[in-house]
Partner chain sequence: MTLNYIAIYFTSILTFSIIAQAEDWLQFRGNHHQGLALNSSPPTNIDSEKHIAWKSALPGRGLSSPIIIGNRVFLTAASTADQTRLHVISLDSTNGKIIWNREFWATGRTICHDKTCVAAPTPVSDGTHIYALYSSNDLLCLDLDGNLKWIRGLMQDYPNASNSLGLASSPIIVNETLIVQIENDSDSFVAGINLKDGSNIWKFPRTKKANWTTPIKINQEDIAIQGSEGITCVRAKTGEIQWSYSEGASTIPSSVTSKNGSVVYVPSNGMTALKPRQDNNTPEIIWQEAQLRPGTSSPIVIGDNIYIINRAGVLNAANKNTGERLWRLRLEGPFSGSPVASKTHMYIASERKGLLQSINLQGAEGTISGTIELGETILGTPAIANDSIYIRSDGHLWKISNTK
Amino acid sequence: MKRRLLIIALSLNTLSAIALNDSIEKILSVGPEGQGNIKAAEAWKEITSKPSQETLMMIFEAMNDADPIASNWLRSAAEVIFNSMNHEQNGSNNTLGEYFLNENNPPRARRFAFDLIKKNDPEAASEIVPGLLNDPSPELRRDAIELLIKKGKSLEEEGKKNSAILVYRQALNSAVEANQIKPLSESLKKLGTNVDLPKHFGFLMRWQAIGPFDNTNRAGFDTIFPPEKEIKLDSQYKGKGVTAKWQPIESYDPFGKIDFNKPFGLLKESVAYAYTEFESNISRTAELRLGCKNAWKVWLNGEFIFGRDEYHRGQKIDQYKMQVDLKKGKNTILVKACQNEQTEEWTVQWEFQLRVCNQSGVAILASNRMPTPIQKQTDRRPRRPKKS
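Answer block, the chain by itself, in the form predicted alone:
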């Protein structure tokens, strides 16, 4: 009899999990403009009607695959369940606390777990924040860094310049997000301490560039030009109206932008390549993080990694993240960037920025990294491109 009851209990748990999975799938399937909202609302009611630790954890796991719309539904359900559980269990944060403390869990979900804990127990959360300064999750570092920024400002106001510098430097050493690094570097500069932002981020500042090649009718993105077949820096090829040959190009931009307009001019319907070598002391997993508003492709050690055939959709730091395996010794990186036919002023940029870091955004510096280039003079370029 006991064995039979155990089997029935296990079967009921399995059926319950299947039903819960079905409800979560309905929420994950919700689309734009209200598509699937009715089914999602029914699923949301079903999920929140049976609050439990298991349900809460399944929701957190589902967040990893959710788009922004579905994520909002899941976050709302998780918050309702969490509040219900805390009401019944006298405010216990144990379930989410265990999840949050496990650094192997996804960063966004850990951040949301911490936000719920903070809402329920602000005092406990405030005690936790300073210990998050070097957390693997940038989302969780943010509060600890902000705490140091406030401390630094307070020391500045008290006239304690050297102490403020130390606090700002400590914050900067852990910061990986531009919206915190920029004000920190500005505060340090104001106090007489310059920050090497390209080195801090791990931007690659020195490349060899070649071009232009043809991108008429946007056909250049899929066209295999010579640099995709071989890298011979002393070779020359037939380019678009010119002989294409490799030439050095370096960035003076604090965020590592490599500007193809500098060596090739303000061309349109053109393709260019940039090549560099990255020496790694060990074999390791890393991320290539690229920002580019042109169509682009990236190769590592001759193998195609990823690309986007889109133009002028905006550019920002860490816009695209590509997980790669660096080998010990020399690693080759090739970037292809295409300009289209548009001539509006906002289409002038023909550039990219690329950095190497770990999954938390902390820079990985090459063993062959040279000092960050220093610009001796500023060259202004025309504001409107010409069609080549």
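Predicted model only: the values in this text are computed from it and were never measured. Positions refer to the first chain, counted from 1. Throughout, rigid core stands for the largest set of C-alpha atoms superposing within 1.5 Å between the two forms. What changes on going to the form predicted together with its partner chain:
- Once both forms are fitted on their rigid core, the CA atom of residue 341 lies less than 2 Å apart between these two forms.
- Residue displacement note: residue 175 has its CA displaced by under 2 Å between these two forms (rigid core superposed).
- Once both forms are fitted on their core, the CA shift for residue 357 between these two forms remains under 2 Å.
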The other form holds:
Amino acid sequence: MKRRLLIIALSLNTLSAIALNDSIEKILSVGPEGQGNIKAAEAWKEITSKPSQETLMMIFEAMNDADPIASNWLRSAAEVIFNSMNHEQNGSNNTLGEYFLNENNPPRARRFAFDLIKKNDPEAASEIVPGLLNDPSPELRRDAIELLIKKGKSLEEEGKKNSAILVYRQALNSAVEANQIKPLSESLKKLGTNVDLPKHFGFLMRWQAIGPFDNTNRAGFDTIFPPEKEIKLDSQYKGKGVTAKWQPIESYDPFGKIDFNKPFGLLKESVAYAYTEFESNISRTAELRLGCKNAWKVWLNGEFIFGRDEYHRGQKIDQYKMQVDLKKGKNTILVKACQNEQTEEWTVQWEFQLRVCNQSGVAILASNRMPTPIQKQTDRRPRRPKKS
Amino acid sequence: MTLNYIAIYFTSILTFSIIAQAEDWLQFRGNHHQGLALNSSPPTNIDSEKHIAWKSALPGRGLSSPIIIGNRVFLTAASTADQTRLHVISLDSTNGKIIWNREFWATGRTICHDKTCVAAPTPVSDGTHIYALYSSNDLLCLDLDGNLKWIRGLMQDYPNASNSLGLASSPIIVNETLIVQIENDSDSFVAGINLKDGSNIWKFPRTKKANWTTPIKINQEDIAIQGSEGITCVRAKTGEIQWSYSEGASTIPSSVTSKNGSVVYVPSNGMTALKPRQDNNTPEIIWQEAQLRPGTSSPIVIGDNIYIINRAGVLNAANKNTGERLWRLRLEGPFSGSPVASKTHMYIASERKGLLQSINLQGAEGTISGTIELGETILGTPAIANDSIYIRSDGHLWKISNTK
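Just the form predicted alone so far, so send over the form predicted together with its partner chain.
Up next: the whole complex, starting with the chain shown before.
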């Protein structure tokens, strides 16, 4: 990054360039719990007092190496500088465009650059949008997909069913966010085309489950039960009032929910684990994205990733995003989900949904992925919970 | 006059023009967290034909109240489908035009219940700076001209400090300390934050249970923090606990004090009036009234009475010294926001249709003196300043003023 900053800085006079570099370094140095805020504020003032294209681009380049807090400092400085430059200045060259077009730059910063371009030249921006359908930045894809959704709807209204299906399919192929995927799959279903949603999202549908273990007084969240010490699928352990054994569990839910109530009954104050193996063709970075309204913990290849002891406050697809490194070959994933003592109807759920994807949200499918399970018979969930 | 002096001269004029005034409304439920603007005279018989001064479109959703400093209105909002774009907006109170709009990225989780939103906490000001908190636990400080002073990412610092239903407790300032109450099932805490740089002055853990109440100032030095276990008095500057009341309390409507702060009215066992003791022992319970249980709205004390809106949308007036119920008035609810008041009238907006209602409190019993149907869902609490009422929806901010 410093090399790139230096190149930009060469077009400024030397003193200005050094001062700007120093200021940006101060912002990049902000630390946890407010460390470096005073110096960053001085730097922010210094930077914003000299609005120019070069300064703007130095800020954008600095975002490439900035943590989320420093990125916000830089974003704010860029916004103020952009607003203080006249249209002639901020629209006079395509440096923002160059930054936006470089897909190696951070997705949110690219979206920000695009938004500034749009302010200058809304017409050009609207021409660009359709080309963003497969952009690595989910925020940039969103607009392109929205255009196709609108197009599909108008084709539907015109009675052009097959054309609408084609347009919706194209949109769905690029959609990475649940709030676009869900309506697209519904539209397609209405037109007679089913979508393999679990595959599209990359939800892991087949697991081995074991439980129940004790979660009286919510103590099970911190208790290390045998599956946290060893994974031996043919072993059995003392569970909560029963012998706990591993057993296969699979999801028929379009959004990949693994429901522990099914193998174990509607238990309360209990802990269960789910284990699966994910074969990756290559070593790569990825995201494990989890939705869960029970207390939970996740391990990848035996390493604890994150956990959270919150119960029944809400569940959404991609609620928690965990950046991980997948190794080539077998990767083991262990999920712990704890059910608490609440007995209200809205506390029945004891489940999670987990998908593997890249940072854009595009599914990464395991090389050992089996076809999406198909439910053989309706399995209605009893509504009333009971204490175990 | 040199250029520098000219710059200083104009800067001084600008600063003076937006300097905090007695009529300002600096935080959630006003300057003393009592919901009162006793020196303001907003319209008393509100009417959509006469009193809507302006309506301004907002760039994002929000439940936070506006705050008003001089002729500026400051407001927070969140935009994009996943509410990851955070806004602090400054508007001209005379015409509703946006003066500046600063945007930031949410650095914490933005999941929340559909009814609430990431811009739920109301920002707070000391008259010179704006301190804005969001459900993503991003905490920002800007000066009144939108210059960034500091940033905290509380969920970056404390990754489990979040609530999947959304956080809503508003920050407050007492004795030059910014207080944030971040309570949830997983990592709950309250912290005193340095106004100058955003660093922690003190921080201590709280009960692991979701809580949406806002702390209140009870005197120049102390705050009261409410939670499921009760209410705790804390010295704002140091975080030292002064006294506690442990009979439980609501986690949605917040407490309120009497005008001089000598009595704290807590949504506990219905409503409980507490008188703190000199020796900081458990406060004296003056009265406790199960019939005065508030719904979502916080109680308000005006004159000799305390007013509570229950879950059914009925306004209950009671004697603040005894808890004896005096009269009841059915309002058109339901309500998510809290009432605010001038000396003579109370104002609150319903969720459905955004029906802003003014209630005349001068007679033997309260009467609805006027209504304005704003036509949008209103979930927030109004603000009163400069003889006007300010209220927002997800889409708009309105100013309700007297006819010129």
